[in-house]
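Just the one chain here, the form predicted on its own, laid out as structure tokens.
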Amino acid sequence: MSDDEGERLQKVLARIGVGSRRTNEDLIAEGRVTVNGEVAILGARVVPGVDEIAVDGAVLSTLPDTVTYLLNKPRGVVTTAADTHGRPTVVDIVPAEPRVFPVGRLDLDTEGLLLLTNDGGMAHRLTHPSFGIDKEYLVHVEGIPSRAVLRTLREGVELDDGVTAPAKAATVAPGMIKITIHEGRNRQVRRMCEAVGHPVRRLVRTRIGPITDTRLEPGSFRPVEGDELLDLQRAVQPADQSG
């Protein structure tokens, strides 16, 4: 590649969100970045789209207009691009260029956080179960569970569709138990808690992976950037993936 083709380095992290182009300088002379698995040079060029660029090992994707957005999704708004019986969408909430889509689902009743994002990779490997990224859920269920009850959904439950993984269950409060699964069946987190007797009165997403915010009120929502994006992109690598 010449000098004079595509872009300087720093200033494509910068677009991407990854911080500010002093700091992505600091970065490249760190040796903490690599373009097609070469540690990166102050002042390299290179292709978005083409080039892979990588920070601390997490594969970025540069195409333009990459874009991630975090939302605090509220109760009786639709997780997908478009309703066809004219309900609010989460993709109502945010700005309609660069076009984004949610990764995942959150049910019409079910609040919290939500990612959307138009980096198809990254959202496949949020949601492939291969992957095994963490998602928090604080529960408000009827009754009292009991530390049986805990232990079944810490172990797995026989669910319809089969048992589930084993999952994360601690009480915070009286009726209200905090539960962190890496699976996504449908309506998951209801249908545990409907089994073991003690049905979802309220249940608002805590935590994606990493990332967690409870300053975002509901209804709002904020780009992710800087060391937050680099972790979710940490947190999404290959286990095998490495230098």
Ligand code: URA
Given for the second form:
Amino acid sequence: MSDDEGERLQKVLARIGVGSRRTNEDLIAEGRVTVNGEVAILGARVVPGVDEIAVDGAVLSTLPDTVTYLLNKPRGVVTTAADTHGRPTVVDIVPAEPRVFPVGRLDLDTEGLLLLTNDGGMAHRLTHPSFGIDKEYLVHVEGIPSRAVLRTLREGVELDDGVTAPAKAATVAPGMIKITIHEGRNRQVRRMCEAVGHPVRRLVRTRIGPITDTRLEPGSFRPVEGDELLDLQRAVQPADQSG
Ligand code: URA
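Return the structure block for the form predicted together with the ligand; the form predicted on its own was the one displayed.
All chains and molecules follow, beginning with the one already shown.
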């Protein structure tokens, strides 16, 4: 590649939200950034979308205008790009450009954290069961689940599409449990709770992999960037590229 092709690496890292220009220069100087598998030097030039850039082994999407938002979805908002019944959608809440798509889905009545992105590769990895991304839910249920019920939720619940994979389940308060799953079946938490005799009254997603935010108001969103974006990208690396 000739010297004037591409863009400066630290500028590309800043544009995609890894950190400030200064932080990125430090990352490069510390040898934590690779381009096409080689440790990068300050001032290296890269072609976004062509050269593979990684920080701490996590490959980054460098296409221009890649954005990821974290939304606190309120009840009654549909997780689709366009609803045929004219109901409000999660996509209506975030900026129209660049166009983003929800990562996975939350039911109409489910609240809480949802990622939206135009980074198709990351969206795929976040939803693919083989990457095993944890999703944590706070669940208000009918009745008070016994220890035996919690054990069943943890070990696997028989549903009409098969037994659920091992999960985490713990009591937070009477009638309120925290469930962490890494599968993404349709209405999975509702069906699991229903199957053990404790229908869901209210369901809130509180964590997606490394991403959590207790201060984001329902109906609000914010960009995911910097260290948090790196953590997310690292969480969805294929096993042989992590660490
Ligand atoms: N499990 C459910 O039952 N509903 C959701 O929206 C998410 C997980």
